[in-house]
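The form predicted alone is given below as one chain in structure tokens.
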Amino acid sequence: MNTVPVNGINLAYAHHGEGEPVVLIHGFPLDHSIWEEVVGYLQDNCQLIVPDLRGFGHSSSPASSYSLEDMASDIAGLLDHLGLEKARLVGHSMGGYIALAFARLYPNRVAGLVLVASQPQGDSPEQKKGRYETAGRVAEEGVNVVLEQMLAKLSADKGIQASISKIITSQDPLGVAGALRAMAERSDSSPVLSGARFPILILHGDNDQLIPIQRAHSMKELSNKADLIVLEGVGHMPMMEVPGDLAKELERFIFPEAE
């Protein structure tokens, strides 16, 4: 992992390969390595930026309060840092909501937007109070909190549900605490779909026990640009359930002149 100072905090990232641009953001309350057998698909093809978002993995934890447009703003100093004008964006999750808040504050460094097992909405109220009490819980008793409402919704495989389990328990609990926060009070980026001037990809699980298939099918109607892929059988950890499955359609993407 490499380190880079950025808006006051050390962001940790990988970097693989040459090429196309692309950033895999990954979800909450995970790191970069949900996404390694992805990248051993892909990095022979294009450059892959794979950072640990503030909090997790390898990077600091502020102990003061942020947004998701300040965890964006983060991918936009790495961006910089490594010469980067523009990029293709994967999201997984409230990695989605990032490359959301990404795309609304610099729509021209975005060449193309992946959703994977994601959502544009923000919050109802009930969920942003569900939210704070469960930040709250982390605080006081850790992240052995969100492992035990999450696990069993992030997949089913119960191989893949031991790494989960492995990542979300090397987390600093006050970073899974902020992010929580910064979902909380996150707005709806609706219209980032609908006013989208770049090509959009949602890929989405139709047994994701979070996400549910239907927010995926309401996100295409948003947008002219976006093509939907349903990956059948499939939970809310595609990178980790078909990883090969998943690398395929983001080539499609990366590369539509090679079909």
Second form
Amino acid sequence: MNTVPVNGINLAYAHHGEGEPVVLIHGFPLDHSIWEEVVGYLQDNCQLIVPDLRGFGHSSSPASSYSLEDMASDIAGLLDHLGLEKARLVGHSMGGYIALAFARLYPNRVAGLVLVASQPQGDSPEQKKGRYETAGRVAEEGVNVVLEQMLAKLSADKGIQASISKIITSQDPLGVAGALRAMAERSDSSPVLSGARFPILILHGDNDQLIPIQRAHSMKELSNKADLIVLEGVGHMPMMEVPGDLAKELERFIFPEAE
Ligand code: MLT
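Could you drop in the structure for the form predicted in complex with D-malate? We only have the form predicted alone so far.
Okay, now the whole complex, with that chain kicking things off.
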């Protein structure tokens, strides 16, 4: 992993390959390692930038509160550091919320947007309240609180659950609580999709227990730039459940002219 100071934190990132830049943004409460198999498929064909978001993996956790826009601005700082004006952004779940925040802040820096198991809407008042309660419990009791709440819903595959469990238990409670509060305060990103001038790909498993497939269908309706690919029998973790299929779809999106 490399590290770069941005916005007062140290942001860790992996960097593979050359050519078209693609940023792979992990979801909650995970880190860059969820993309490992997808990286294996794509690294010979494009340039992959795979950060640990602030508060996760090897990146530092700020003590004060922050927003998804701050997390998006960390990615802009990382692109600046790498001398890249534009990139395709691939966001998984919370990573998709951050990619949408990035597109709101820096629309001209987005060459394309892929939303994997994600959604544009903000939280309902009850969800928001639940996030704050969970953040308080994580700060006091540790990350097992989110592990218990989420693990079975992330994937039905026991082997994948075991890998995810290792990733979640290695996260810093401060970062996990910080991201929960940031997600609670996120705004509706639907206008980003309806006003987008860049291509959008929505990849969603029809067995996603955290963000139901219906949300992906409604999201597609928001933009005439969006294509939707439904991954059959797949849950919330397509990059671990069907990495080869996901990589193939990403490759088609990155190199449409090769079709
Ligand atoms: C994620 O997978 O990133 C989160 O479950 C998203 C969320 O909690 O809204």
